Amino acid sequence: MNHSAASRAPHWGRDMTGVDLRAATPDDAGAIARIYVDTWRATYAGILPDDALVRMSYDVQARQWRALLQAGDAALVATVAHSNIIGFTGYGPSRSRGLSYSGEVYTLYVAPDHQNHGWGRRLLRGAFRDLSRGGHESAIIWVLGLNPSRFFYERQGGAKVVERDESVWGVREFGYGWPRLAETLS
């Protein structure tokens, strides 16, 4: 998953709704694991075990995603008044083997209390955006069936071409697929 596509992330700009779209740095760490982990405790309750729910952590995350973005990994935040960020992408070449798919969404996630807005568009669009320009021409993300948000994947003109069943808690996945990156960004 290490390659430098968040150092050739360009800085996307401000919008009409004041929401910022830049390359993530590790000193967003903190920030995505707070958006992280309470978009988890929100989106999964009832869907995956409670104690599993419970038992993230805010640093423990944050670790992660400092390793992940000190390694190279690309990733966009969305940003309101220059600083707060609301919402996040991690994006790269694709880890589903003998799918057709290059590209892979491997996150997408916007703090509850700023959803249904926008801005989750954005930030999909941003990664297809930065994943095309890597040479990629077309992208999958996963989506766990029972999330109620992957109707915004369909929304967006993925279509469900896969499924599977998650290694961790066994419910069943989806793989949303874009075959023409292109076609979708125009």
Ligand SMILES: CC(C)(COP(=O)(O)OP(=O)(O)OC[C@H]1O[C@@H](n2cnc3c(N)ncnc32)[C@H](O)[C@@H]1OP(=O)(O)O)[C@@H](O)C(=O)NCCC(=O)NCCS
Given for the second form:
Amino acid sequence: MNHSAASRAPHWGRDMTGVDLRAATPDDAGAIARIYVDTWRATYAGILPDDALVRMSYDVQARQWRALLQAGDAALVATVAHSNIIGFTGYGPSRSRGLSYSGEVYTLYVAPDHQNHGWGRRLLRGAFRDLSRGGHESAIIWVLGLNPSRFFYERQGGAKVVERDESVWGVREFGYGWPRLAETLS
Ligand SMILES: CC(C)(COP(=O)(O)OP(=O)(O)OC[C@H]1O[C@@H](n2cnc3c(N)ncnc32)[C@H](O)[C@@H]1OP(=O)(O)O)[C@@H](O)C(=O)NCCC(=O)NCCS
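Alternative state: the form predicted in complex with the ligand, after the form predicted alone:
Starting with the chain above, the whole complex follows.
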């Protein structure tokens, strides 16, 4: 897919709680980077090497996110009070060859202080909706086997369909699949 996020998913609307879902823009890169680094440190402590987590940098992540968003990668952000970003998701074509899932959710992170309030579910559904509208009938998400967030994906109807060792640290990863996005979204 790799389409422009701004053109494909401009706005998903606000709910009763005042949280907004909208397409990410390059100007969101700094806020996304902060949540990315903070949630990595909170989530992967004891799972990934400490030095890798300590070395993570807001500035480096912000540059990478800005470049991705400028290149047109699709992402949604959840905002409160009209501007503060509290979560985001990035998605597009599946990067896994040989699997029968055409879409992939690459990232899904909700800031630690805002977890367990339904934003993760809304962001995931927003990503699925955009993938589906972009022609993807199915989707996969890779999650570290030791990350308890994998049970969140089971709660959202995903089934563990494949395992692999991730490429940087060799940690076991599970692939959760949604074979029919249209049914998931109905
Ligand atoms: C995983 C994550 C995105 C979920 O978002 P969230 O906003 O905290 O979750 P929600 O409030 O939307 O939860 C929706 C439902 O899933 C359940 N749930 C959330 N996290 C769960 C978990 N770890 N295990 C089991 N169920 C979980 C909630 O209880 C809720 O259940 P309900 O439908 O009965 O109300 C978020 O917690 C997060 O960013 N975690 C850290 C980073 C991470 O691991 N990201 C995934 C990388 S692959």
